[in-house]
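In structure tokens, one chain follows: the form predicted alone.
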Amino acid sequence: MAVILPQAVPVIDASTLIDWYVRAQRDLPWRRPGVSAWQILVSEFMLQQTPVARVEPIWLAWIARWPTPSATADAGAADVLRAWGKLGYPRRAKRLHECATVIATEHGDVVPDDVDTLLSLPGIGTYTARAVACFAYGKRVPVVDTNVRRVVARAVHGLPDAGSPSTRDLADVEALLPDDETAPQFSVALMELGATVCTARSPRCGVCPLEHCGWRARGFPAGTAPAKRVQKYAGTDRQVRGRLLDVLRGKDSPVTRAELDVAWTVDTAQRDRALDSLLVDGLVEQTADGRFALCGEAD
């Protein structure tokens, strides 16, 4: 009787990947030399849901002026969210000032290298907290955003796309680490190939340095997920939480009510909801005599 043996599950070669790195990488500056590990965890909070164009010069910026925990901390909560602009989502700024401030006070003005205490930090979720402690500090820790997750999709498991985040997903990952010091390098890597090659959209097979693809092996079958929706901006809650913050980042005193209405004519039930809901966030405050400002200023 004939034995069936268990297929191998392909693995992505480490040298190849790393190689192909070395050569093809992005030229961003929170991957250059003498970059904090700080001034990384300020380049992961800017980058969620924001694209690398947008986030380089206010990046920039942000290092220049607050190269520190304890920098970020002694600014005002204001200051930090008109220096976070446009880069949209303004809770992320303020949960990093918070971040800052925690860093500063219990922890010496020195970011943890240990994942565990990352992910008690305010604003740091799973892959935050394991990006911080792979790239800045070199630990073997599987790294995974959606990049990654579609890149051993495609390759690993021979699936058009990576459908909904899994609990296997680090597992899956931790397999793929080599057992050595490139751990690290492998894992910024293996996100670059998603991130410029195995794209969502227009994935560019042909130049993908990857040996063996178990997606490209199976013909490039199509996916069966329903295509996602762009996410619109225009007319949206976001976009009036927008134009009220604006109005409030350039003055340097509380406004009036009339000042914020103008900001969106539109829908006046639309904006009210727009502003109790920055009020809740802690982003804007209420002052005794009834005008707005940005959070730290109403007094």
The other form holds:
Amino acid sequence: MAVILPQAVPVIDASTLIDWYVRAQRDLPWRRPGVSAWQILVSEFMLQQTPVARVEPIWLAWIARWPTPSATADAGAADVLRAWGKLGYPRRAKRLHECATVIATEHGDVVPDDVDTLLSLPGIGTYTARAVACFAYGKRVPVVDTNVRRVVARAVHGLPDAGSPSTRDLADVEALLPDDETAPQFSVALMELGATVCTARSPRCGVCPLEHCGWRARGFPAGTAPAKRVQKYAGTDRQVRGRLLDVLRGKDSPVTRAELDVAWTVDTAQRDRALDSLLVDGLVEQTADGRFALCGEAD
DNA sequence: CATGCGTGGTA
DNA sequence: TTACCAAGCAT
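Could you please show the structure of the form predicted together with the DNA, as a counterpart to the form predicted alone just displayed?
Now the full complex is given, and it begins with the chain already shown.
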């Protein structure tokens, strides 16, 4: 029995949430004053599917070394992949490098401030485009990540967890967004609430600042959703790719096929497939004499 | 729209 | 220990 009511009053009160955020926010380096739009963009790339604690040290070193898009673009792709280290999903590093190049060459070294232009850049999708427009430029646009979707699912819809991402998510958050210049702080607060209180595993409802929560009002019904299959890692092509790339990150000159082969001996067909996919992705390249290196090693 | 893509911390 | 999870994107 879905209850359809016009939402004259947002379920989540903006000033209540913002007051909580001012008090409870984590001191994250990319939120500090003086951080540029590019540096915020870099943090968003790194935070795509990677926990804050692992991003922090890499981000600090990264922006000290390459503070602007052009500085990043001028770096070699191989060094960028090395600096990315073991953050995971190294295609993000390649796309960040490409993104820096486009911004440096086509946008005068200035990060675009509108969602549509941001969306056209490599590695930037619906979340990151909005996060940059909002957090770097103060634009009043809904910012919807997995944390926000979970908080909205619970507080607004009374569900235990978010469903599949849909275009509906944007409208939900748009309806909650304050009309004034506090919108960006509302968005970062909503994300922070999902990241630190309204968490996926064991939400800390005892310290939640929200006055109304649909999920709580309904007595915290359990999820009936047949949870999405959890991703395997051990023994997958992803693990093999990681091993191969780890070998190459540790070398500053091309390595022989034999040196790569020892990184994965369990299944040689799988190893060959992984190496081929790295070549296809442009993360690894083959030299004229048949050896292998991180892409752009010679540049 | 489902799937592939890294890595390491925590329960 | 296994299983789950962490500010998504591209195809």
